[in-house]
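Listed next as structure tokens is one chain, alone, in the form predicted on its own.
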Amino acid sequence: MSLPLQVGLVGWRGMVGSVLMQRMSAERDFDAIETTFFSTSSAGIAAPKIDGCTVFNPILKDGNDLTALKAMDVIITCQGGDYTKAVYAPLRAAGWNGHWIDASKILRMQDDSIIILDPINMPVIQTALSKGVKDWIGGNCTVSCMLMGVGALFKAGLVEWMQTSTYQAASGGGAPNMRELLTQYGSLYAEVKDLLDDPASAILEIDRKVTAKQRGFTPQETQHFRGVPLGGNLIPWIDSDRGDGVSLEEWKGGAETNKIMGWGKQFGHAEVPIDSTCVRVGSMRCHSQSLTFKLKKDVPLADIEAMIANDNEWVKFVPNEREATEKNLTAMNVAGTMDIPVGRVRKLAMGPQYLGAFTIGDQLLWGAAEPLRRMLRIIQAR
């Protein structure tokens, strides 16, 4: 019988990591395996108490020192990309050969690494498995929550292309971020509550006081959308500019999509050409996104709504109806959950090879959270 895997825990208080941490109690996975929760600011305190989780070290290690970093088999980080620069290459040097696991961006895309995420790319995974890699990466949460939606498609080989609009939610940007929009709200409300108390008023009054509060927002509350207000606006703009007139946020649609897939030149494999404008909404945790496609051939759309339908068990495929749109293909409806809805499906008018869809997904579960702790599953499995 094998030992258990020594597994290390670091970003774990943080909003990916609490979310991650709920997932592995609820699922039992801190059972098979012998947990050091590390931290980078309160080490040498007790560690938390996690249900379902007897903790191997009862005391904080210290998230930087690679001496304790090297005793884990696994590593799991939710810390952030600057944790990733500062201490995963020394760890590497120093010649410990885990498995890390992480949330953040800054090894996706490296040759040596693979995006997880198993009921879309198991194959890869599991060829990848058997070459020795060793680091393992979540991927874009918009890529992800698609994926996980219309996935069949992709693994049947019936995209030529793909054009997506994104619909963003808060949480992309962090929990200072889903503070500021709900603050921003309130600030709305507040500024015209005596108008909207009053049935009489009118509303073009109310409108203007509440553009004029938007315009009005001082730098100091909006500093986490970079000066934009998110409350009752939008942003069309997501990361960093490429300098082409393309974000990172809609780069990432394509090249991450690709490598989920494992095409690219990283795989010998002909890429799917994919392109993406990225906004950010004033949603708190989901994603959405409205999807074109053109495909291969035409396929009946029958067929099609059942191969999404059963592609994974998450998925809740929506017939293209009104009410059951606005019942089931909401950020309401989704937030806190495992389900993939996707709907509106249905052939264009630029022919029947282009067909349309939308899906949605918690961009905290299956955008982040979810992909890390199955990964330790896989490597358990071994």
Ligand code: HSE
The other form holds:
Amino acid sequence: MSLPLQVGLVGWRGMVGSVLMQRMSAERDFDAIETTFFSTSSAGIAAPKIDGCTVFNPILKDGNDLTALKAMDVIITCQGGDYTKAVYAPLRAAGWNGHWIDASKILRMQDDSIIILDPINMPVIQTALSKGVKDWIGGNCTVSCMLMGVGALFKAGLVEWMQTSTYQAASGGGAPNMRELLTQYGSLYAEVKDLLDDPASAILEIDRKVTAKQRGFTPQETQHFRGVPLGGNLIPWIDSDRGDGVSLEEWKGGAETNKIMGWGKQFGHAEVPIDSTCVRVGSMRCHSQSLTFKLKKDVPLADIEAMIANDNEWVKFVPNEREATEKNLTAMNVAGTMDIPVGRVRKLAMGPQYLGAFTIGDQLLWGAAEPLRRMLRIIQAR
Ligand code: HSE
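Same protein, the form predicted together with this ligand this time rather than the form predicted on its own?
Next comes the full complex, and the chain you just saw is listed first.
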């Protein structure tokens, strides 16, 4: 039997890192590895107590200490892009040849990295492993959640193109953004509480006061969404402006979906065109998407439904009916679960090759933490 892998964890305290720790505990991932916790700010103090994890190193190591990092077979980082930028290249330059599993986007589109989402692209991962690839990068949350839902159509080569309109949760911006959203909701409520308590009050007066309050939020109250209130509002731009009319989040929809599928120049395979309009809405941690497909041929709806429903164990197919949709196809329902409901599946008026669907995923679980821990398992199983 081979020795347990030495696994270094960096960024385990943040939001994605904490979800990763919960998942690793729940799946008993710590049982078969020797874990070292790293920190960029508090090296030298006691390592955290994580359920099910007997630490190999009882003291937090310095996340910038290349010698300590080099002792790891696998490093999993949720520390963010700045850490990857600072540490990855020097570590490789120092001769480290271990597996780098990263939640940040920095290395995602490098030719020698693979975007990991194994229920969808296990063949791509296995081929890369056999070629000696060592950089495994978690995908953009929106893309990963979408593919977990409707990956079957891509796997079957049925998609001529796809367009998605997203409804992305505050958590995608980070923990402070979630707090900001809730604080704004609270302020808006407080502004009109007296009027709400009075059944005779006029709704247009309530609405006027809410709008005035939103417009009057201070820079401090709206700092995490770049000065724009999200509470009772929506923001149809996510991530940076590429200057070509497409936000970075929208660009990722096409670039990353194709890379996950093993399509594009890197793989010598034609890409499927994907367009996105990415919108931030006031939900907490689940990204939802309304999808439009043009399929390469007219496939009976029942066959499409069966393909989607049977693609992986996390898809929960929701019949395209009012009750089932209201009950099962909401962001609140999915929060904190591994479920990926897919519903509103129907042929569109545009013609029999056009398909509509709606899907939701927890952007911290399938959208961020889960593919990372599963990649560790895949490396272990080799
Ligand atoms: N970019 C995503 C968002 C989160 O802002 O919702 C990370 O993939």
